[in-house]
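Given next, in C-alpha cells, is a single chain: the form predicted on its own.
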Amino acid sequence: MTAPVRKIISQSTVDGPGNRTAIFLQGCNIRCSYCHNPETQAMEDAEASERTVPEVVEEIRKSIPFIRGITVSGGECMLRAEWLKELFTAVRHLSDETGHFLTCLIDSNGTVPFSSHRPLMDVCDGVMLDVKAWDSVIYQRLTQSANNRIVKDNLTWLLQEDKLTEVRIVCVPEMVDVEVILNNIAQIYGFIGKSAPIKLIRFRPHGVIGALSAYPVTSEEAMNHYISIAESLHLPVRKG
C-alpha cells in the first residue's frame, strides 16, 4: 500500500505539541480561500511520490531520539485512513524497538467521519482539528464544501473519545466567524464536561492563492479580540 507524499519535515515544532517529523499527503477534498500550501490540493501531482509505510518509517528513524512523535497533514491526510492506519501501527513498534515512545497525530480539516475509522483511530494518538467557520454558509464560502455537519460531528465525537488534540481556527476578520465558532465551541465544552486546546491562527497570506493573497496579516489588535473572548468563555486558547 501506498500513499502520495508531499513532502517530509523531518523535525517542526509548529506541527503539534513538541518536536515532530511532520508528512504532508497530496490531495485534499475542500479549497480553502486561505489555504498556505495550495499545491497540496490536487489528488495527484508530479512532485508528489507514492510511499510505502516503510520507507516513511526509514525516514522517522532518522529523527529520534530528538522528536516527540509524528504529524500526518496533507492535503487532507484522512483521504488514506487505511495507509494512516498502517503507518501509526508501524510508528508503534518502532517505539517499541527503540525505546523511545513517539506520538502519532492527525492535522485535519474534518471532513471525513472518524467515527467511521476505528481500528485508526485505535492507533492514534488525537487529531489537530480545523475548523473553518460555523456557519454552513460562511464555510461553503471559504472551503466550497458542504461538509460543515460532518466537521461539528467530528468534534463532539472526538472530544468525547478523549483523541481531540486541538482545535485550529484561521482568523480572518470579516471572513471567518471566529466569535460564533468560540461560543459555540464552549458550549459543547461546557454539555460534554471536557476541553481541549484552542489555537488561534493569525492569517498571513504567504503562499495563498487567489482573492485573499492581497488580504491584510490579521492584526495584534484583533487577535487580542479573539484571546478576550476566549478567555472570557473560560476556554484554554493561545495565539499562533
Given for the second form:
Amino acid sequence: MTAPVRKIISQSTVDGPGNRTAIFLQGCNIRCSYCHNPETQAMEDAEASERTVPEVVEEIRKSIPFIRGITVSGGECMLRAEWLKELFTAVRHLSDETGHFLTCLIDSNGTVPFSSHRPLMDVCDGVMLDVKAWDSVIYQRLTQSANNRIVKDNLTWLLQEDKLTEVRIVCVPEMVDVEVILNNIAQIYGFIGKSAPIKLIRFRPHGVIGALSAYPVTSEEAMNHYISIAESLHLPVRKG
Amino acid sequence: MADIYSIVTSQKLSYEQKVVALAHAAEDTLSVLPMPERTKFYFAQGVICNLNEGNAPYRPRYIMPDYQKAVKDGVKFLELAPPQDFDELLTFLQVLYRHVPSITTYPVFLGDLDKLIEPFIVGLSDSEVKRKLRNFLIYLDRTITDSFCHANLGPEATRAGRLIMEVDCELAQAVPNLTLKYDPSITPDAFAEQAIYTSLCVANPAICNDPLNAKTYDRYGISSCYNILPIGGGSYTLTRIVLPRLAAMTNDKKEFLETLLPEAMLCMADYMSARIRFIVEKSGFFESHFLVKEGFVSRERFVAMFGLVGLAEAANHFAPEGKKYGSDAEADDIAEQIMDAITEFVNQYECPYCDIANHHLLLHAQVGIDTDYGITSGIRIPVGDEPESIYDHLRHSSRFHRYIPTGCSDILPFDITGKQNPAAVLDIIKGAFSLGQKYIAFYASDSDLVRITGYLVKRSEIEKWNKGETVLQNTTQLGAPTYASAHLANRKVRGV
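Show the form predicted in complex with the partner chain, please, the one above being the form predicted on its own.
Below: every chain and molecule of the assembly, starting with the one above.
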C-alpha cells in the first residue's frame, strides 16, 4: 500500500509537542480560504510521490534519537486511514527495535469520523484537531464543505478517548466565530470532565491563495482579546 | 621596548588592559624554560603555541577554588568570616573572586552559583532576591572585564538557578558565562527548557552533558571556554598543537602520523612539563598563596591541558581531493587516525605533578585564537562545511567528543522560532547527549550576544572596537578579529 507523500520534514517544532518528524500527505477534501499550503489540496500532484510505509519508516529512522515522535499532516491525512494505521504500527515496531520511543500524532481537519477507525486509533497517540468554525454557515463559507457536525462529534469522541492532543483555532476576526467556538468547547470540557490544550493561531496571509489572501494579519489586540476570553473560561490556551 | 612604548601610549587599550599587557611584557623578558632546538623550531612554525601564557608562569592558568568550602569556613587571609545571610554571601563572593588569579588576571570560575546561593535565599521573596542578584551580576560584568569567566548551574533544579536565569535574561551580559550541567535523570524538563529559552534570548547558559563529564573527576566544574576541570584544583597550563600547520609540512600521511606528529607532541609535552615544574617548584604559588594554604585548592588536583586545534583542516589535507571532514567518511576516518595517535601519545607520556590525571596530560579541544586563519576550533566542523542535517552534525560531534576529557563543544545558532518551542531544542539535546555529545552552546540568530569560540561578545561592542573606540571587555578585542577571520557570521543557522 502507498500514500502520496508531498514532503517529509525531519525536524519540525510546530507540529505538536517537542521536536518531531512531520509527514505531509497530498490531497484534501475541503478548501479552506486561509489554507497555508494550498499546494497539498489537489488529490494528485506531480510534486507528490507514492511512498510505501517501509520507505517512510526509513526516513523516520534517520531522525532517531533527536525526535520524540512523528506527526502526519496534509492535505488531510485521514483520507489515508489504512496507510496511517500501517505506518503507526511500523513506527511502534521501530520504537521497540531502537529502544527510542516515538509517539504518533495526526493533524486533521476532523471531517472523517475517528470513531469508525478504532484499529488506527489504537496505534495513534493523539490528534491535533482543527476547529475552524462552530456555526455551520460560517464553516461552509470558510471551507466550501457541507457541514461541521462530524468535526464536533470528533471533538467529543477524542476527548472521551483521551486522544485529543490539541485543538487548533485559526483566528480571523469577523470570518471565524472564535468566541462561540471557545464557549462551546468550554461546555464540552465541563460536560465530559476532561480538557485538552487549545492553540489560538494568528492568521497571517503569507502563502495564502484562497479568498483571505488579501486579509490583514490578525492584530495583537485581537489575539489578546481571544486569549482573555479563553482564560476567563478556564481553558488551557496558548498562542501559536 | 617598542612594544612596551606602544602599550603605554595606546588609545585603544583601557587602563586595566594596559596594566595587564605591561605585566605580560615584563614576564616575557625572562627566559627560564628550557627550549630545545626542535621545540624552538615547532614554536617558530606556529605548530606549538603557548597561547601567550608567558615565559615565566607564576600561577596556574586556570584555578577552580572550592567555593563551597570557602563559604563554609570563611577566608582568613581576606579576613572574611563565613557569610550568615544573602547580603553577606554576595559581598563575600565579590571579595573572594577579586583575589582568584588566572591567566587573564580575572577569575575563570565562579563556582556552582545556584548551589552557593540557594541556602541563603530561604525566606526572601523572588523580587528581593532578583534585585540583589541584578546588582551582583552587574558588578561581575563590569569588573571581570574578560568573558573567559564561568559560573555553573544544575543539574538539580533550584529556585536560585531559576532566578539567576530570569535576571540573566533581563541583563543580557557577556559575563559571567553560564553553563547548565544537564542530567536527564535529575534535571526536570521545565528547568532545562527555561535554560534553553534563556539561551535563545541572551546566548547563556550553555548545556553540558553532566553524566558524561562527571566521569572525568570526582568533582568537576566548567571554567573559561568550557574547560572541564577538577574543583579544588584547575589546570597548570594549556598549550596547543596546531595540526594544520604540522600537516602542511608533508603530503605523506604515514610520515605525518609516524614521524612529525610524535616528534611535535613530545616537544610540546616536554615543554608543558617544564612549565608545570616551574610553577610547582619555582614560582612559590603552592607555598604562598592563600587559596592553597587554606585548602581551597591543592596541588594534587591540578591537571595540564594538551590542546589541539584544526583537526578538520589536518584531516582534509590528507583526504582525497574534495572529501571533507564533517561530511565524508574518508576525511572523518583520517581524523580518527589522528585522534587515535594523539590519544595513544598522551596515555603513555608521564608528566609531573598531575596526580588527579594519573600523571598524564589531558586532551582539550582548543577553540582557537584571533590570529588563526583557516584553522577551525578543536575538533569542530569548519563554518560552511556543516552537514545539511543538524542530526548528522551532532552524530559527527559525538564520534569525536569521546576523545576529549577536558572540554570540547559545539556552537549552534538557532532560528529565532526556537524560542516558541524550547522543548523541541531539548529533544535535540537529549538525543545528542545520548549519543555521547558532551557540550552544546547556542544562541538565536538575531542575538546581540554571540558566542565567538566559547566566550561571549556583543556584536555592538565589536562594531565599536572596529571603529577604534575603547571597549570595556578584553574579550571584545579577541572576538572582533575572530568573528571576521573565522567567518562566524556564516555559521549554519539551525531552524527549529
